[in-house]
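This document starts with one chain, in the form predicted alone, laid out as structure tokens.
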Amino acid sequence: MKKKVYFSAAFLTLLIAAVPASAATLGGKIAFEGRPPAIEKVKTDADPKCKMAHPDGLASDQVIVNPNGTLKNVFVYVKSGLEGKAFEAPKEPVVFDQKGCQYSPKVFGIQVNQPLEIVNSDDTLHNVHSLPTQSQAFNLGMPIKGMKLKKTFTKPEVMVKIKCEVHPWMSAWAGVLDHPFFGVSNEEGQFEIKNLPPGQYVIEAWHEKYGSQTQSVTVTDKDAETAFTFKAA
């Protein structure tokens, strides 16, 4: 006599969101209108080895204009469309580092539940504390290079600061979801969100000094594109 295997709602729900019938890629570029905003420098005297690494002051991370025009930085990602879907959180971790006495990258996104694994890979003294509403805060001391710690957030939550106590001038962000569908614009304003099923999406686009924006898209099987605008303040 066979026996019957039941599985339960939630594991099929996972089971059809992981594997969808098909899937397509949201790209897009973020363009910045206006006259950017002058560039500030940080002083870093206060520590000899950021003092070291950066001999002319380090120029402010809260506003990247690139060259061509568009805007580096922007945390892109689905705020609605996918409810009563699940998806399970990546066991591979988000590599936060600690280098050159900046957080690298200044702009993430992360699952809920996905290992946030935090490196310092400099020769001196880091701090990195977390300001979640929704989960547990974090304020980790780490002296020695090369030295890693873990953490998870457990709830979402756009965006959670994170800063160092040490440098303040070091500050990050993190976009917590709880579903694999976000991207950051980069170095050419561009970003992608692979994989997304087709359906009718709320996008938005956050950013740390302009705020955020959000749009109505269709997404089907076949690649498509969207666009926003951050105008200077």
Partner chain sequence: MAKPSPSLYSISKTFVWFALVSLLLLGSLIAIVLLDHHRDWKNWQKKFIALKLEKTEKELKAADEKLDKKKIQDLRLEIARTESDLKAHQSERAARRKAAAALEPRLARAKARAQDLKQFQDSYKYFFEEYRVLGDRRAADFEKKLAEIAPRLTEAKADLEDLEKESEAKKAALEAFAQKEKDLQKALDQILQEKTRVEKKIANVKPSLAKDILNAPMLDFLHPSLQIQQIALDGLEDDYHFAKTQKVDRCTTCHLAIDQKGFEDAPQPFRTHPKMDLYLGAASPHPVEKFGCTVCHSGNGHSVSFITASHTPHDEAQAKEWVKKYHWREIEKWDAKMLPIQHVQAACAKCHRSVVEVPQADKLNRGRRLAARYGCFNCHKISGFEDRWKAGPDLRRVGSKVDREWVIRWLQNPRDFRSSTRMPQIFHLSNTQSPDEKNRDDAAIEAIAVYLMKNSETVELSVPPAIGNAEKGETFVKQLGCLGCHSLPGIKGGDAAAELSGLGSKVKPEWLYAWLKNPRHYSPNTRMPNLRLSDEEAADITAYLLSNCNDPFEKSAAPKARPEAVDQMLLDSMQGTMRHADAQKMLAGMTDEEKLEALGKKSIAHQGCFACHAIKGFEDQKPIGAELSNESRKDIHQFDFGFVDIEHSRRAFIAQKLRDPRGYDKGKVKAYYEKLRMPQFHLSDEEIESLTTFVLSLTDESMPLEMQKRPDLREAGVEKGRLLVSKLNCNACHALDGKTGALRALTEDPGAAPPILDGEGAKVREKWLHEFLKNPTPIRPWLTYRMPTFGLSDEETKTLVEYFAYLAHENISYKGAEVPETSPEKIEAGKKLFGQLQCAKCHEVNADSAAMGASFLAPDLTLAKKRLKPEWVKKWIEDPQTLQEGTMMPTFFADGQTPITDVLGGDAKEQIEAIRDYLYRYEAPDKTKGETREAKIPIANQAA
Given for the second form:
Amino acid sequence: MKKKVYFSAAFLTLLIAAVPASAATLGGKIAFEGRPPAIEKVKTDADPKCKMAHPDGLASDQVIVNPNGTLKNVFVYVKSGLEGKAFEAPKEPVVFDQKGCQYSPKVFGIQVNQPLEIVNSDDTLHNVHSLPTQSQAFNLGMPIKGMKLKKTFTKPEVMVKIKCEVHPWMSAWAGVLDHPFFGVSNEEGQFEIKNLPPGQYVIEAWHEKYGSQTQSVTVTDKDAETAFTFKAA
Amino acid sequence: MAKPSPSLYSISKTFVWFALVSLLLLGSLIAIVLLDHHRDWKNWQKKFIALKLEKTEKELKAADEKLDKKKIQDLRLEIARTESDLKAHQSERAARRKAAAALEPRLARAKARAQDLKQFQDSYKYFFEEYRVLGDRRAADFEKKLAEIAPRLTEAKADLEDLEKESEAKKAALEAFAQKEKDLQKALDQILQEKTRVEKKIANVKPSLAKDILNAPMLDFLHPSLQIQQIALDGLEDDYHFAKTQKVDRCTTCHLAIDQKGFEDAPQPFRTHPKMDLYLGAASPHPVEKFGCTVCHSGNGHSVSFITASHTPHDEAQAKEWVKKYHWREIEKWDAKMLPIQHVQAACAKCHRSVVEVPQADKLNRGRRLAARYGCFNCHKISGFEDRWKAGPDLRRVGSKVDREWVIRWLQNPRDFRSSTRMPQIFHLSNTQSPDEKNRDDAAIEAIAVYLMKNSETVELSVPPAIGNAEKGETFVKQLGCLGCHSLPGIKGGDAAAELSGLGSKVKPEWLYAWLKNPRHYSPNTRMPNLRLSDEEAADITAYLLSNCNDPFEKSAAPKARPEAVDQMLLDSMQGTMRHADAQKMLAGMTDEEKLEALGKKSIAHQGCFACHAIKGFEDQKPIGAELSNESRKDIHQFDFGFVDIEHSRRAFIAQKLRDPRGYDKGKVKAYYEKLRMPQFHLSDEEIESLTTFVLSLTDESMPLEMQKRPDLREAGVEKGRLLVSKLNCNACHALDGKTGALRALTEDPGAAPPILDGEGAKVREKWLHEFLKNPTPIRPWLTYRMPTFGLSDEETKTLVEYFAYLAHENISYKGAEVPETSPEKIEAGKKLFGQLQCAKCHEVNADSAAMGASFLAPDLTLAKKRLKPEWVKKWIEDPQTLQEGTMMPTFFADGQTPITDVLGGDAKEQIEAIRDYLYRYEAPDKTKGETREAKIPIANQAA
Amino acid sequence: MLESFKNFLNSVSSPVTIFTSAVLVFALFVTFPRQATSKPAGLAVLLLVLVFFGIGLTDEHFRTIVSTPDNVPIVGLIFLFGYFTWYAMRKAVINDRRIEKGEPTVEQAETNEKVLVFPYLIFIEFVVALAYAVMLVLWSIFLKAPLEEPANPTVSPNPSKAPWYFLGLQEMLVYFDPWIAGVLLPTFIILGLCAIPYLDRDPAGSGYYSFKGRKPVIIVYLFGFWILWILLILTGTFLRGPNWNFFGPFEVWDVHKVVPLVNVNLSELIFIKWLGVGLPKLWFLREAPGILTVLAYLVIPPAILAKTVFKNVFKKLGAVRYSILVMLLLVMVALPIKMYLRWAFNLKYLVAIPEFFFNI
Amino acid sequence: MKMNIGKFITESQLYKSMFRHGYSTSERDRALSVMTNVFFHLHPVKVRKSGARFGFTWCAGGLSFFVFLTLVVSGILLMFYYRPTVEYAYNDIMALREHVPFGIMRELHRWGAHAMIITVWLHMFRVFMTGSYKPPREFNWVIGVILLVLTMLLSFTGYLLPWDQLAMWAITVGSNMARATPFLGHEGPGAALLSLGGIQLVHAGSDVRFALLGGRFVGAAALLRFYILHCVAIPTAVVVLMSVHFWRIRKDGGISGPL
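Give me the form predicted together with the partner chain now, not the form predicted alone.
The complete assembly is shown below, putting the previous chain first.
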């Protein structure tokens, strides 16, 4: 057992050695042009617990345009340029919560074989049904508040839909990748891809409603900025 | 001494001639040897060796790169050090070696002594036994000898053992010195193992002088490295017409890597066979040692040359390429030509008989489906396909449906009315283009219309109770499931049944209404099921469907039959059976209408309409098409290519026949009734290819029984069911047996789609299924699609029940609803779990849940006890995904763990059983009566 | 130009034209042996045949038939026998001239000289044998022996042909029933060949080439060999296609070719066409004219000939041998007679008694 | 030195026992060459000058014999590979075509057979044209005719052996004629007359064609019969008749010539 640890540590060292010491952060902004769509309210009547959590109705989280005119929940990742390199899956899980009858995060990235910790923080029956085409699908019923389950994806796939069969409005998207170079735009419309080794890359930005866009970028050992713009339909 | 004989010619000149012809002969003999030695396949093998070498060298490089160089270096140093150590102890080693050697003679002597004594003992034993039986007195002597020798032998053996032990000890002492070196060497070998293996492989493959010599002319009988490869197939035979010989395939002589992985990208002939898990692989259902090559690909397996192997190019371009590369030419005098790759699936049917669909043979299956769709089986007898249904509608009551004018317009060219129709064009084709023939066609068309109308029964039709609402009708059509089989203009649906276009220009509202209400009322054998429409629904749909008209068609001319054409045709047809004058007399006595009816009968018989349509008066007629049961082996000379300039091969003939069925009449002088009759189906190229594959699969070639895929009882039941399923078109709605339901694909919300039926046999009770199929009742009330009533016979229902059961590897039992035995505690626990897991959230259908959308509703659990099998319910609760991939039912017991630890000790298995047991006693609360769930569970009285 | 030439050849060729023109050529050859065996004439004929083959080989169909492996020997045979006939005749003509002049023939001039077999004969034999072996080996190298599909009793190739050396007999089947063409005629050929030394008893011309002194004998032999044997083989091989229909040398063998079969029997000709009455019911009445004709053919000409043209022959051979000779000759001539009757009157059988398989 | 070795060899007992005489141009040696050689001894020591000329004989007879020998040798080699059964015959021939070393023997044999027919015809043609059938050679001519027929039968029987369509149907066509043999063939004139108590004696199962084929059609029995006829019966007859033929040439005065 100890030996194994030793070896994998050595392997990791090797890996790190293989990646040039100089690595940059690729940051950027997701701009949104045009009129943001009207915010839809979803009916939560069927589940009293959900209705209780959102007495005024729940806003659809499909499109969220930030106050500063940027788009939230855009998944940005390195699409190509990393071929032939292998990256160890991190041990620490991505936490995927169900709170207030909504998934959180709505959009997230995860590495292949990285654990996904699914949490139910509501006192109602929730359900996490993943719909990947490459990996094994799972469909979990989570009736108890606070219960946690762990799952992984075994093959890269952008994007995997996750939905709830009990609450039709609930859906989330996971970008499954075999490398750690991805980010999701936040409330400021900012995203960040860290520790990107210098090289030529194709970067793709994906949004649930507005589709995807790609860009070629060259990364040196200095931090770089890039930007995507999505237009209202 | 006689006078010298005269000379005839100069001898020395003859020497020149002699020398010349001798040299020529020598030259030609050398030519023979060289030509004999030069074989195409050797060149291919050499090329393959080069390829393999290149590949293996890459492998070597990879193996070399993987090696831990440092470690090897260390080990080598260590070995050298040990060796020098050993040297230091030379004298001691020598002493020990000497000691060990000194023992050897003693050991040999002891061994010899023991062996000798044993010999004597055996001999004494024999004589003693022999003499004792014979009663010879010498028996006593030998008994004595035996007794004497026994202790001596024991002693000798003991001596030997002692000596052996001593010797082993000495040797071990000697070897102890070298042990360390040996261990090190072993370790080194271990590291180098992979590299050594690859190096050995290279040495095997690599050309060498020795190999060149062994491959040289006249020496290559010894042990040549280039050799013909062959697969002798024990079970398979070549049919030499009334004589059979074992099949031998030498294809692998050139296709050297056909069953080796790793040559997927190699150029031909070295490429690996695709789909190795299906073909050739040892674990595949068709291992190469058992099936070889030509049983599927056909061609000449004995051959080792490109041309005589009868390679067949798949298109013109490849043919040209081959001519260039290999001087390819078609061998005329060889019938079993290789199947061109696009039709290779035709061979599957040789063994996979009596199955509706051959697994993975998509093109062949598609060909078969198309053959059923276009009614090929109706006109052509094909053994194995006799039980197919008529492709066209019943015309015995057609007078109630359409009028004479419509039939005339329709027969002109059915595609003018509906471009997607399956009805082929019968008249006005390429071989009836002269004015006279056109007149005859028109006459035949009207005559058929007259015949059909005159010979039609009338059906009682009822008028819709109210004028329907077309808009509502459209919704119904979309929601009830009509689209599973029918398409409509602008609305994509299934294509198993007619596209519902132009009905306004075709049928009367009363007929359509009656038809929708009960199709069997009009046509007892129709495949159209009864959707149990209410009067209002039927009226609405009627209104909707009739709103679509085909104006150009309605306005188009309906040519009248010319009397002279009618007369001429009747005369022609009567000529075969009566004299001309009699025929004329008979004709003179007929009215025009009678003439038309008579001609109609003749025309229907001639064109064979009755094969696809039920027509009064033709109940026992034999269909007109040629039998195709052995079409793939029909003698090529029996195909009449006429003046059509195409390749003279079966596949070309069949494809051309399908493309232009009357085309082979081109340029021929034929009387009207002698002409080719196969109608024009207007097939696409892709359809033609599939159908050609299908026709090429028709053979009466008998394969050995053990090679054939012979269905057992269950598989036969499944096949029977598959045929019925394809007839009823269950797959139009349901996903089942590897097919996705067409309607499911059209439905956005999977919850609103017709259910998946995979595993249905394991899921539902046979008794329930039987009743349900006979008389469907809604299970999922939120679904708008309606399971129709097919009006199945008991036999058909049984076929389907067995089909589902066998498909799910279930046994058949028509027992009713058995309730699993259990204890009240367990039911109580189940009830608790039922609440905690919030099952009712989906499974209890009420207004609130319905509001969330259909996909979040689940079947009514009160039906479960009658419907479901208890074992299945357990498995289902445990892990729904494995039973039905993609189901919306989540698992609550992920990885076999329960989220609820305080019930039944947190044992998932027990909990699941408890829920199941509870379900079998569950009845939903009737909220209208103010019932609560708790009140509805009569635990006490049921558990007892 | 070439096409129209080929079409012309196709249109004029028919069994009758080919047979008749061959007979004419043959007549010319034996009437004017001196001219025919001159070198220019020989070269001209050779050139003509070569040109024909040269043109023919440009035609795909002709090429296919000629280059069918088993047909190649027949092509060789045309040249070989053509040459040797010419050569033998040439030698005969030279000898004839010498005899006319009163000189001994070439062979006679050397008749008393004897040479040693070793080396003179042996060497010739060896050189020729070696050359022959070379020829065989080259032939084997350049021409693959044919191998068609495995034998299949249920599918007969169209046309089905006998080996080429029997195709003369198969061609005769067009004109005679098998019992004559396949049994009677071959038997007569063999017997006739065996009988030659006993019928041709003239000691002149033994051991040397000559023509003049043996004219009738040689003409009969050459006629039988060239016209009734080789020509029929050539027709059967190259000009008979599917259903044994006749095809021109450059005509594609179409399986579907249909030619009218309107042959009639002599009895039908006489009773229906000429007399205008129905066929008699009894076979011997019906066939009486035919039987009488055949009998007359076999009896009357020998008698007349014995008195006229063959007077000397009759005297020399005696009655028995004379009858045999005439019988053989009559049977031989019966073939061309029947051929011409067929071509001229569409005559099928002179005697037709299908009840006994007895048709002539 | 070199000469000595030559001499040493030619004067050794071993050499002399085999060759007996020298190889010189002397009359005696040349005569001995023929007389002491069993093969050459077919010939007399001396022949008529005119008869020795190629232009006279065309060597057609000699070549017929030579090609016969070639056929015997190649035929024996082929017999090692060929099995006369319907299961194997075709495969064996295909093996000769595809992979058997020196499968060209089959070509040699087939073309040799065709060549033999042509040479034999040529031989007969030459003999006729030189009037060589005339006394005293009448009977040898008759033997020659028989040999010619046998040659064609040899070729005909061999034609079936590849057991392909060409073979089977050529033999079918050829043997069908036997059906019409008068009296002996079931479709021959007169066959109907041969009956005993109203029972047909000559029918498809008893006529001469049946005897030839061993069946009603060309099948396994025919293949075997033709094989044996081809490889044993007819060659034996040919060899016997050939011996007579050659012997009579000598006895009738050698190669013919003017009297």
